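One chain comes next, on its own, written out as C-alpha cells in the form predicted on its own.
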Amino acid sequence: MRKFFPVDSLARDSRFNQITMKQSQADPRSALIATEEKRPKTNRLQPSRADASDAARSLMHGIFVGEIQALEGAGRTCHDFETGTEAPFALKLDMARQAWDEARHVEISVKLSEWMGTEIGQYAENTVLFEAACSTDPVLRLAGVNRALEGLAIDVFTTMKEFGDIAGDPFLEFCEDWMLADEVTHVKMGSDWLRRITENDPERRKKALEFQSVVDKIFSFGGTRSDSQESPIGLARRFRELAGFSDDEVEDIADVSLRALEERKAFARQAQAEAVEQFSAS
C-alpha cells in the first residue's frame, strides 16, 4: 500500500467539498469567518444570536468533515513509519487506538448533523487538517494533528456542550461531552510521545513546537477561538490543562488568538476608513 498518501487524493464522493485554507477564509458559507458588519458584539455560539442555527450547523458540519480527516491521519501514522526504526510500536498502537476513537466520533457527527437538520457537503470540507498529518517526522504530527489540532478540537467540543446545554438540546450536550472525553485523551497522547520521542533532541522538540505554534496560528485566523466574547470558540483552559499543556502554552495560545482578533478589528477600521474617504471624494 503507498505511502505518505497526498491530500490531493483523498477519497471522497461527489457530496463533498472541499477547498484550501485561503478559500475556507472567503467562504461566505462559513458561519464562524464573518464580515465585521455581521459580526454581533458578543460573537460566542449562543441560542441567542440571530445566526445560531447556521452558525452551529456549519460548525457541526466542520467537526464530522474534521473526524475523518483525523482518522485518514491517525491511521496513515500507523501505516506510513517503520515500526521502531520510525516510530516506537506502542506509538502506533495509540494511533491505531485513537483511528478507532475517530471512526467513531464519525458516526455519531453524522447522527448530530442530521438530528440538525444538515447534509453532508452542504459546508465545505477544509482539508488542513490532514495536511498536517503529511509530515514524513512522525514528532511533527503528533504536534501539529494531537497538540494543535486536537487542541482544538477540545474548544470545538466545549463549545458545542454549552451550546447544547443552553439550547436545551440533551443529545448534542451529551454527545459532545462523549467525544470531548476523547479528545483529551488524544492530546494528552500526543502530549506525552512528543516529550518521550524529543527527550534528548532538544531541536527536534523546537522543531514540532514551532510547527505546532503556526498550526495555531491559522486557526487563529480572525480571532476565531479565544477567551473574548468576541470570538464564537472559547479556550477550553481546563481541558487543555488536563490534555497535558503547561500554563505557559495555553497563556501562548490565548496571546496568539487575542492578537488575531486585534489584527482583524484593525483591518476592518482600516477598511471601513478607506471606504469613507473614497465615498467622500465621489
The other form holds:
Amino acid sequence: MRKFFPVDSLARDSRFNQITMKQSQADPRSALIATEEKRPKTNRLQPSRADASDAARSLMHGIFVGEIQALEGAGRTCHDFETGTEAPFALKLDMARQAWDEARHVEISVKLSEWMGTEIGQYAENTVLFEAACSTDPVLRLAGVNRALEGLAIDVFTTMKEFGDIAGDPFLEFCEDWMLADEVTHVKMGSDWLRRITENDPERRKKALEFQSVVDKIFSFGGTRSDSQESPIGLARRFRELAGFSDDEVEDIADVSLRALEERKAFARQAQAEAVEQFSAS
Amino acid sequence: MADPYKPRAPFAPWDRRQLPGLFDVEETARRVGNYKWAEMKLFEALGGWVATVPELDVKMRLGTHCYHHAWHAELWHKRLPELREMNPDRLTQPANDAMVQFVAALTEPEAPELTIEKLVGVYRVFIPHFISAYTFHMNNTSEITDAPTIRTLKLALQDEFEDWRDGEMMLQSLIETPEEVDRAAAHQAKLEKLILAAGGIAGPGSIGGN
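Starting from the form predicted on its own, produce the coordinates for the form predicted together with the partner chain.
Expanding to the full complex; the earlier chain stays at the top.
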C-alpha cells in the first residue's frame, strides 16, 4: 500500500456520486443561488424555512460523507508518516483515536439520515474535505483538517443541534450534542499539536496557519458558514474558544467567511447568467 | 461481624495465584517491545486501508479497530519503562527480519477489489497470532510479579477476540463464490508461511516450544 493516497482514488460503493466544489456551488437547488427578489431574509437553517426538511436532509448527508472523509484522513495520517522521524508516536495515537470517533460519526449520521428519510447517495459527495488531508506535512494536515475542517464541523453541529431543539427533535439534538463534544476534542488536539510541533519552528507554524486559512476559506463553503444570517450555518464562537481558538483567530475566520459569502454570491450570479445564456442559445 | 484482629491467611483460599513464571524482566521487556511494534504496524495498516475499501461497513470497522490496536501499542509503550527500559524506542522492534517481510506482504494489497485479501491478512492470520502469543504469555508469566503485564494482556485479548469475530463475519459475508474461497485460502497460506518463518509475533517461542 502506497504512502499518500490521492483523492480521486477514494473507494466508494455504487451509491456514491462525487463532484467538485465548483459543481457543488453551481447546484441550482442551493439557497444562495435564489434570485435577489426571491431570496428570504435569512438562509439560516431553521424549521421555519419553507425548504427546511430538504435543507436539513441535504446537510445531514453532507455531514455523513464528510465524516467518511474525516475517517479516511485520520486513518491515512496513521499510515503515511514514519513514527518518530516524521510524526510523533503520540500524534499517531491521537489520529487513531480520531479514526474511531469519525467511524462512530459515520454510524450516527447514517442512522440520522435514515431517521430523516434520506437514502445513501441521494445527494452528491464533495471530496474537498479529503483534499485537505493529503498534505505531505503532518502539521499542515492538522491545521487543515483538525483546525479548519473540524472547526467547521463545530459550526455545523451547533447549527444542527439548534435545529433539532427548535424543531422538537430530541433524537437529532441528542446525537449532535455528542458529536459536537468529539469535534471540540479533535480541534483542541489539532491546536495542541500545532503549537507543540512548531514550538521552535516559526516558519513551519506560519506555513501551517496560512494553509489553515486557505482551507478555512474553502470550508466556508462559499459563504455557507458565517456570522451573516444569509449563511445557513452560523459561526459557533463559544465552542471554538473551548477548542483552543484565540479571539483573534475566531475574528479572522469570521472575516474570511463573510468574504467567501460575497464571492459566492458573485459566483452564483455569474453561474445563473451563464445557465440562462446556454438555455437561450439552445 | 468476625473479629477484625483474628489472623487471616495472606492469600484467601480461593486465590490460587502462583509466584513462579517463565519470563524474567529482560525477556518480558523484549516480548513487550515486539508486541508494541506489531500492534503499531497493525493500526497503521488498518488506518491506511480505510480509504481503499469501498464497502461502507468494512470502512467503519477498520477505523474502529485501528484505534483498538493503537491503544494496545500505547499500553505496551507505557509498560516498557516499568520493565527497566527507559528508552521504549530501543525495544520497539520486530522480532526478526522475517516478521518485517510478513508485515510487508500483509500491507501489500491496496486496490479496492482486494478487500478479501486485506481482511484475511488481519483477521485470519495476524490477529489469531496475537491471540496465541498473548494467551501463551498470560498463562506462563508470574501471576504475582508480572500482574501489570497480565492486566494489559487481558485488556488487549478482549479486543482481539471481538475484532477477530467482527473480521471473520465480514469475511464470511464478502466471500460468495468457490473462487473467492480459494482466493482467501491462497492469501492466508502465503502469509501463514511468512509468519511461520518469523516464529510468531515475538519470534521463535512466541507460544513456547523453543
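The structure displayed is predicted, hence computed values, not measured ones. Positions refer to the first chain, counted from 1. Just so we're on the same page, rigid core means the largest C-alpha set that superposes within 1.5 Å between forms.
Put the two forms on the same core and the Cα of L10 is off by less than 2 Å between these two forms.
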